[in-house]
Structures are given as structure tokens and as C-alpha cells.
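Heads up, the chain below is alone and in the form predicted alone; it's given as C-alpha cells.
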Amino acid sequence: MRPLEGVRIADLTWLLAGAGGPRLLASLGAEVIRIEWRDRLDFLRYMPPFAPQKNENAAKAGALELSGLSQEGLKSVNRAGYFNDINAGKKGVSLNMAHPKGRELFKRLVAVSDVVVEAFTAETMRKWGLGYETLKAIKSDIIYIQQPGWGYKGPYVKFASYGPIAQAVSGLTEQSGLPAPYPPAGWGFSYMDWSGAYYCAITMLCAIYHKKRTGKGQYIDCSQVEPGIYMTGTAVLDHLVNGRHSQRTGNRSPAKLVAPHGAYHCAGNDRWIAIAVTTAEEWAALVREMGNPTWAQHEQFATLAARGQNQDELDRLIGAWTTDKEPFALQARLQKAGVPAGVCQTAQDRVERDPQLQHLKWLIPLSHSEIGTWPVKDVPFHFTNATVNQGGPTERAAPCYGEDNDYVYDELLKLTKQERTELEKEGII
């Protein structure tokens, strides 16, 4: 049995910050129905990498072909890797929410759902006549989660947001990179997308638990920017209490003096290894592995305090030693000697050669109606007495476009064949 078996979620999210939350609940057993429309598909469907070839036995409902697109090799919206990973375990239905008849069908879906979650700009659902009061009138115990970039209140509510913007406004970008006078480096990834997704998942779980205890639904305003502000809490507290401004530290240890503490170039194209020495014993072991160079005996490196005062030169000398070393061999060598060290892994490293991740089976093969069996990231938690995995109740990767229309429109909403035919002709489903 799955922990959320019997819970149904009407999913109007897209990209990662929104879609990542329902993804986690699908892994716990919730039936997540992903609502899309061909005229405004999720950007992730257009983003590479793409599966290398199309299976001609694709599900009929999912074989939506595209033409005139600039992306090389993109002939179908069902082969995008990011979309298939982020939406694994969900069902998919095509529905034109911009049309009044489409919104009426959506209301019928709300009537048989437990949760509605969306990641539009703040006023979109209200403009469609689908605010919380309307949804509550349809189903009194409905749980409704909004996840606009800036929340539902305040002067920024009409603005759209993406992960890098949320990171910048929250202060996270300013805290990342080398010290001044270098500019902020940012995170190099939409970090706040995943953080927003986690907060979205947590709020849904809390609301479902609350509903189970009280029988009452819930409205939740869950922005993307605010979690980023919470993640800067230490810097905010330091400024409020001590009047200190946050300073970027690059690869240096921000909390206490650790030297050496950095990432050092190795043999190969853009290959690096992180080394962090915290004790005199670890420093002595590192010196032995470096072959006891004469520079390591100098007074400027004799103590932790001295190494801290000369970190630039220390980094240069250690980097000169690591630069011709194979990173994984060096990692094994240093770890065996008792020196904390780890290769700065690429995506290929994590997928193909990381023994810990392979042992944890962090990638699991899931079937997909168009591209066949393909690996996706599993959830990072497992239960002893319950089934939890990213296949969810569908036991498959992401749905093809409109793949579960028959289930939703025939079984759940009980449309007749004639009704479906007319709605298809009108461009509603």
C-alpha cells in the first residue's frame, strides 16, 4: 500500500517549481492528474535532452507531433528528458482552460478531487472564475494551493518569476561567489525551483493531514520567493543582531577556519577535487601524500592559523600538485590516508560511476508509452512498511500529452461518446 493511496490531485502546475511538488506526492501514491493544453505546453516539453528515437507504438492519445520548431530533432512533445523526469508517476489529460467549456469540465474534475495545485501568476485562476471560494462551493473540503512566484499579496503579484529571479530577490545570489570585488556568481542552476517544489509538497501534505483530522479543506498561498528568504536566515540574523553584512567566501569555509579548504584542478577537462583539512593529523597526512614538499615545512603553513592567513598561496601550491592527478584515483588515495576529499562530480559521474548512488538505486527504470523504458530520479526517501517510489500509482514515467483522456473523461467525468466528440471538435479536449 502507498501512504497517499486514494488522494486525487488536479495538477495545473508547470516547469519545475510547480510540477516538482505534485511529483513527490505521486511517489507517495497520490493520483496526480496533469492538466495541459497544446497551445500552451509546459516549456520543459521543449527543453533538451530528448530521447534519441521515437517508438512507433506510441499511445494514440499521446502522439502529438510538432512541426516548424527550431530545436534539432524535436518532432514530438513527449521525448523531453526533464519533463519526463519531473512529471514521473502522473497521469495526463488535455484540457483547454482558456475556454469557458474547458473551465466547466475542470469544475467537474474538482468535484472528484482532493487537491487543486497551480503555479500560474497570482490572478489567473480568479480571472477564470476559479478562485478558492468558487472551488470551495464545488467541493467544500477542497485543498487549494497557489504557487505564484511572488505569492498572492503585495505589489509584485502581477509579476512572473523563475528560479534565478527568486534566488536574486531572496538574497541567495548575492551570497554566492568569490569575495568582493568579484560580482555575485549565482548558483548556476534554478535552485529555488526545487526548493519551491519541496515547500509546495510539504504544504500539500500538511493540508491533507489537517483534512484527515478535521474534515476541512484549506487555501494555501505558497510563493517561490519566500523559501529563498528563509534560506538566508543566518545572514539576516547576523545583520539584525550584530550589524554585519553577509560576505561572499567563495570556496573558503564560512563558519570556522579550515585550511586548506577549496576545489583544486585535476587532470582532464574541467575536472576538480575538493579538499578540506580540519585537524593537524589531516594536514600531516596530506603533506605525506604530497611527498613532503619543502614548502609545507615553512612557518607560514606550520599551523592552522598560519595557513588561514596564507590561503591564496596555499591554494596555489596544492593546485599545482593536484593538476596532473586523475581525480577519482586521487580521491581514493586521499580518503585512504584520512584526508577529507571528494571529486567535484559531473552528471555523467553521478549516473555512471558513483558507487554510493548506484547502491541506493537512485535512478529507477520506468516505462514510457513513446520512448520505452528510461531511468528517472527516484525519491530520496523510502518507507519500511509502505510502497514509495517515483513510479507512483501509474508505475511509469511522465504521461504523453493527453494520454489519460479516456480514463479522466470516460471513467471519472462520465462523458458520453457524443459529448467527447463535440468537445474535441470545438477544441476543448
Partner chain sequence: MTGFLFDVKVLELADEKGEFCGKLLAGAGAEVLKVEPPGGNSTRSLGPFYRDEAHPDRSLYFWHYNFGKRGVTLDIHTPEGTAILKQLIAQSDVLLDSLPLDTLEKLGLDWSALQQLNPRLIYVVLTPFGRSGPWRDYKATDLVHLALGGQMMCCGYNPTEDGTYDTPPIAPQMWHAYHITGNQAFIATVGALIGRETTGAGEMIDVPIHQAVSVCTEIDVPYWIYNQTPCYRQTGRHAQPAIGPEVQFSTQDDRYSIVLPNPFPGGYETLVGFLEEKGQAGDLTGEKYQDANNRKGMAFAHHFSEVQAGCVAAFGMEEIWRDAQSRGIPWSPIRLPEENLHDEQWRMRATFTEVEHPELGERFSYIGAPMLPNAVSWREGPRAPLVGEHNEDLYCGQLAMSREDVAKLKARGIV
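Numbering follows the first chain given and starts at 1. Just so it is clear, the model here is predicted, and its values are computed rather than measured. What we label the rigid core is the largest C-alpha set whose atoms superpose within 1.5 Å from one form to the other. What changes on going to the form predicted together with the partner chain:
Here residue 315 counts as shifted, since its C-alpha moves by at least 2 Å between the two forms after the core is aligned. Taking 2 Å as the criterion, residue 282 counts as shifted between the two forms: its C-alpha moves by at least this amount when the rigid core is aligned.
When two forms of a protein are overlaid on their rigid core, residues whose CA moves 2 Å or more are considered shifted, and residue 228 is not one of them between the two forms.
Right, the form predicted alone is done; let's see the coordinates for the form predicted together with the partner chain.
The following holds one chain only.
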């Protein structure tokens, strides 16, 4: 049993901030029908990395099971690895929404769906005559989630937002990095695309639960920027209450006194280990592991408060100790001694080496109709009873473009052969 069995989602999103939301609901068992059209394909279908054409790279990926790689050309829109991950568990149809007949067909899909979710620019659906009132007239308990970047209501309705934009305006970028005069380091990925996806999923799930309990659908205006603001509450309060402006503190702990608290250089090219010491026991263990150096006995490092006052010197001394240590051996040794420590892991470390992630089966092999079976990131929640995983009801990775047209148009919407042929000829499907 999958928790969302029987829930159908018409998915008009794209990229990660949009498409990641329905992805999460697919893992919980919802039937997600991703709607695409060839004239405005998701950029992620064009974005590297691509599945290689030959099996030559398969061997390199170690323990992961890779098989069935197709020989087809890289120019196909079905070979992008990131798209494959972000759309795992979904069905896919091609449908030209810009054409009136395409929109009529979409309305038939709405009539048999529970949720319509889209991430178009704000006015698109209304211009197409597909606003909430229309959708509701087609299906009275429809849930409609609209996710333009800055929200539908407000003067910035037409503004563009991508992950880095949402991070920048919300305050998350400014809070990441070494203290001035260094500039913000920001985020090395679109954290707010993931957050956008989480809140898209959160919003849909909340509305589905509410509908289960009340029978009522609803419309929700879900922006990508507000979830970023939502995470900055402590800093906003600090400003309002204490008049303080937040400042970057590098890797130090601004809210809770923890010292040492940083990333320390290790042996190897760009290898670092994070160490965070709060309690007296942890400090004693770290000092023991360092071989009880004389400096560690000095008064300036005797208590947490004292270490907090002398962090520059503390970091220098610990860094001098870690710099020739192999990072993973050091992590194992410090953890064994009871010191919170972890290597700054690369993707390679996580994919090939991390025994805990392997134990948790964080990547699962899912098949894709064109590129074969590849590892896809599973959802990080482990249900005891229900079946929950990123294969979802399709039990496969992302759909190829238009892969499920037969299912959706023939089985679900029951188009006659003639209707379908005509729609295909007219460039609607």
C-alpha cells in the first residue's frame, strides 16, 4: 500500500523548484502526470550531465548497478541525468497547451485529477482561460497550486525567480560565508529550488489531507521566495528586538557557543574535516586524540567560554594538527573517541564511499526506457508499513518525452483512435 494511492496530479511544473514537489508525492504513491510540450521543453532535459552512450563508464561507478545503456545519440531529450533524477516516479505526456484544442484536452484531464500544480509565469493559466474558477467548474473539489517565483499576489508577480535569486533576496546568501571583507559565499547550488520543491509538496499534501477530511478543494498561492524568508526568523527577531544586523561568521556557530567549530584542512587535495566540540568530555577526548599537546592545557582553552574567546588561535592550532591527517581515518578516530566530526564529503565520497548512505540505500536503481537503469536518489524517509520510494507507482525513473500518451489519452481519457490521430496530426499531442 502506498499512502497516496488513488491521488492523481496534473503536473505542469518544470525545473527543480516546481517539478521536485510532485516528485516527492510520486514517492508517496500519487500518480503524477507530467505535461510537456516540445516547443518549451524543460531546460533540465538539455542540461548535462548526460547518460553516456557506451557502457564504458559503467564500470567506473563501482558498486552501483548500471545496465542496459542505450546506443542512441546524446542529442536526445531523454538522456539528461539530472532530469532523470528530478522526475523519477512520474508519468509523462506531450500536450500543446498553447493550442485551444490542447486546453480542451487538458480540461478532460482536470476532470479526473485531484491536483493541478503549475509553475508558469503568473498570468499564463488565466490567459489560457484556466484560472481557479474554471478548474473548479470542471471539478468542484480540485486542488490548484500556483507557484510563480515571487507569488501570484503582490507587485512582483511578474518577477523571475530561480534558486539563487530566492536565496539572495530572502537573506540566506548574505548569511553564508566568511566575515567581511569577504563577500558572501552564498550557496553552491539552488538550495531554494529544493526548498521550493519541499513547499510545493508540503502545500499539496496539506491540501490533500484537508480535502480527505472535509471534501473540499482549494487554491493556494505558493511562492519560491517566502520559504526562504521562513527560515530567517531568528535573524529577523534579533534585528527587531536587539537592533542587530546579522553578520557572516564563516563556519563558526553564531547562535550556540561551540568551540572549536570549523572546517580544518587535511592531507590531500582540498580535503577538510568539520569538527564541533561543545561539552567538556568532547574537548577532553579531542585533546587526548591530539596527544595532549601543551597548548591545550593553557587557560585560554580550558573552558568552552575561554575557547570561544580565542577561536582564531584555537582554529590555527587544530588546523596545524589535522593538516597531515588522512581525513576519513581521522573522522573514524575522532568519532570513536566521542568527538563530533565529519569529512567535507564530495559527491564521489557519498556515491562510492559513505557506508552509512549505502546502508540506508540512499540511491536506488530505477529503469528509464531509453537510457537503462541508473541510480536515483531515494526519499530520505523510511516507512515501516507502507511502500514508499522514489520509483513511485510507475516503478521507474523519469518518463521519456510523451512516454505515457497511450495510457493517458487512450485508457484514462478514452480518446477514440480517430480523435487521437487527428490531434496528433494537428500538433496538439
